[in-house]
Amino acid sequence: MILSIESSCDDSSIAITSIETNKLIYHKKISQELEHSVYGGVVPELAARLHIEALPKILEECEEYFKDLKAIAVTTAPGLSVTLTEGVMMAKALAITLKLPLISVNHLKGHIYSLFIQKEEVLPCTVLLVSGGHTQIIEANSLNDMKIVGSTSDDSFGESFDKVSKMLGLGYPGGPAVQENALLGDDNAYAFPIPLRQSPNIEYSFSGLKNAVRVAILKEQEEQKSQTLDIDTIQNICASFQKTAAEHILMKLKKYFKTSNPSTVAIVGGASANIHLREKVQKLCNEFKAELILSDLQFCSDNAAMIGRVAVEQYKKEEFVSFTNIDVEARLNNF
C-alpha cells in the first residue's frame, strides 16, 4: 500500500491506496473551511497551523497499515509554500522511521488522476481544469504525457466564483454559495461581457469579467442606497455571472475541439463540482460525440486519494525522490 498526505491549501488529508488493485483502502479529509471563512479566503500561516493539528491526528488512525507500506507520497506542487511543507514533513519523517522510498506528487495530476481512484486509468484524454488556483485545457496522453493547450491568463474560474462571493458578501467558499443563489436568479438580468469573445486563441481570463460584476455591484448599491443588496438582485447577479463564465468557457473549449475532435473529455478540479458547467460541457461533448468522464463529487477537491492514485503509477515506474531532493514548488503551473 502507499499513504499518500495532501496539504496544498486549506484541507488536511490522509489515504491509503493499494498498489495491486487501486482499491482506496483509508481516507480522511479534514476542512478549514470554517477557521477561513471569517476572513472571506485562506490565510496561508493559519492554514499551516491548522494541518500541524490536523495531519496528526489523522495519521493516528493509520497505525495499523504502517507494516504493509511500501512507500509514502505527498504533494510537492503546487500550492502555498507553508501549508506544502507540512505535508512534506510528515512525509520525510514517515519515511525516514519506516525506511520507505518517497514520491513526490505535482497537485495536478492529482486532480486528472482524480478521475480513476478506484479504477483503472483511461488516457489519453482532454482534461479541463477548473479550479480555485487553475483554469486549463489539458492533453492528457499518460502519466508524464500532459500538455497545456490553453491556460489562465490572470484570475482562475474557481477563484472568479470566491471573489464575487466576497464582493456579494456571502461567504467562503465561494463556488458554493454562487451556486445555490444562481439556482434561484435570472441568469439574463444582467448582460455581462463575455471575456475575450473575439480572440482567436485558446485562452481564458477573468479579471475583466469580475471587474464588471463589481461595478454592477456598486451602481445596484448606489440605487438601493444600500450596502447590502436584496436577495433578488444577489440572485440575479449570481445567475447572471455564472452563465457567462460558463460560456466564456465553452466557447474556448468548442473552439479547441473543432481543431483536436477529442473522443474522450473530462472536467477535473474543485469548480468541477459546478453542476451548471457540468451540464454545458455534456451538451458540447454531445454535439462532438466526444465520451464526457467525472470524478465523484466527494474528490473533486483537493484530497489525498487523488495523491495516492498517481503515487501508485509512479511506484510503478519507480519514480522516487531522496529525502534531501525533494522540495515544494508553490507556482509551479505545468507537469
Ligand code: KG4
Given for the second form:
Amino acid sequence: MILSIESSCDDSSIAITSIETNKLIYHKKISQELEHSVYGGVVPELAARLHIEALPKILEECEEYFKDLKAIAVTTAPGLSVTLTEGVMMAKALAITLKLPLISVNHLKGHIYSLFIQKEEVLPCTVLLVSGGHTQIIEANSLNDMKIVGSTSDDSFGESFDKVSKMLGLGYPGGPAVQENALLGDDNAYAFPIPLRQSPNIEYSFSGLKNAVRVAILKEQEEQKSQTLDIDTIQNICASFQKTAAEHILMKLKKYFKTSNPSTVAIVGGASANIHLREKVQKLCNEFKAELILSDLQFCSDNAAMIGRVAVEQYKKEEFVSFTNIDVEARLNNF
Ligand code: KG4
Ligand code: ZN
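Switch over from the form predicted alone to the form predicted together with the named molecule, please.
Following is the full complex, with the preceding chain placed first.
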C-alpha cells in the first residue's frame, strides 16, 4: 500500500491505496472552507497552521496500516509553498521513520488521475482541467507524456467564480454558491462579453469577464441604493456570468476539437463539479462523437486519493526521490 498526503491549498487529506488493485483502503479530508470564508479566499499562513493541526489527526487513524506500506507519496507542486511544505515535512518524517521510499507527485497529474481512482488507467485522453488555480486543456498520453495545449493568461475558471461570489457577498468557495444562485436566475439578464471571442488562439482569460460583472454590480448597487443587492439581481448576475464563463470554455474547446478530434475527453478539477459546464461539454462531445469521462463528484476537489492513484503508477516505474532532493515547486504550472 501507499500512503499519500495532499496539502497544496486548503484541504488536508491522507489516503491509503493498494498498489496491486488500485483499491482505496482509507481516505479522509478535512477542508478549511469555513475558516477562510470570512476572508473571501484562502489565507496561506492560516491554511498552513490548520494543516499542522489536521494532518497529524488524520495520520493517527492510519497507524494500523503502517506495517503494510511500501512508499510515502506527497504533493510537491504546484500550490501554496507554505502549505505544500507542511505535507512534505510529514512525508519526509514518515519515510525516514518507516524506512520507505518517497514519491513526489504533481498536483495537476493528481487531478487527471482522479478519473482512475479504484479503476484502471484509460489514456490517451484530452483533459479539461478547471480548478481554483488552473484552467488548461491537456493532451494526457501517458503518465510522463502530458502536454498543455491551452491555458489561461490570468484568472482561472474556478477563481472567477470565487471572485464573483466575493463581490456578491456569497462567501468562499464561490463555485457552489454561484451555481446554486444561477439555477434560479435568468441567464439572459446581463449580456456579459465572451472573452477572446475574436482570437484564433486556444487560450483562456477570465479577468475581463470578472471586471464586466464588477461594473454591473456597481451599477445595480447605485440603482438600488444599497451595497446588498436584492436576491433576483444576485441570481440573474450569477446565471448570466456562469453562462458566459462556460461559453468561453466551450468556444475554445470546440476550436480544439475541430483540429484534433479527440476520441476520449475528461473534465477534472474542483470546478468540474459545475453542472452547467458538464452539460455543455457533454453536448459538445456528443456532437463530435467523443466519449466524456468524469471523476466521482467526491474526487473533483483536492484530495489525497488522486495523489495516491498517481503514486501507484510512479511506484511501478520506481520514480522515487531522495529525502534531500524533495523540493516544493509552488509555481510549477506544467508537468
Ligand atoms: O481543485 P480544487 O479543489 O482546488 C484547486 O486545485 O484549485 O478547486 C477549487 C475551485 C474553487 O475555485 C471553487 O470555487 C471551484 O473549484 N468550484 C466550482 C464549483 N465547485 C467548486 N466552480 C464552479 N462551479 C462549481 N460547482
Ligand atoms: Zn486542485
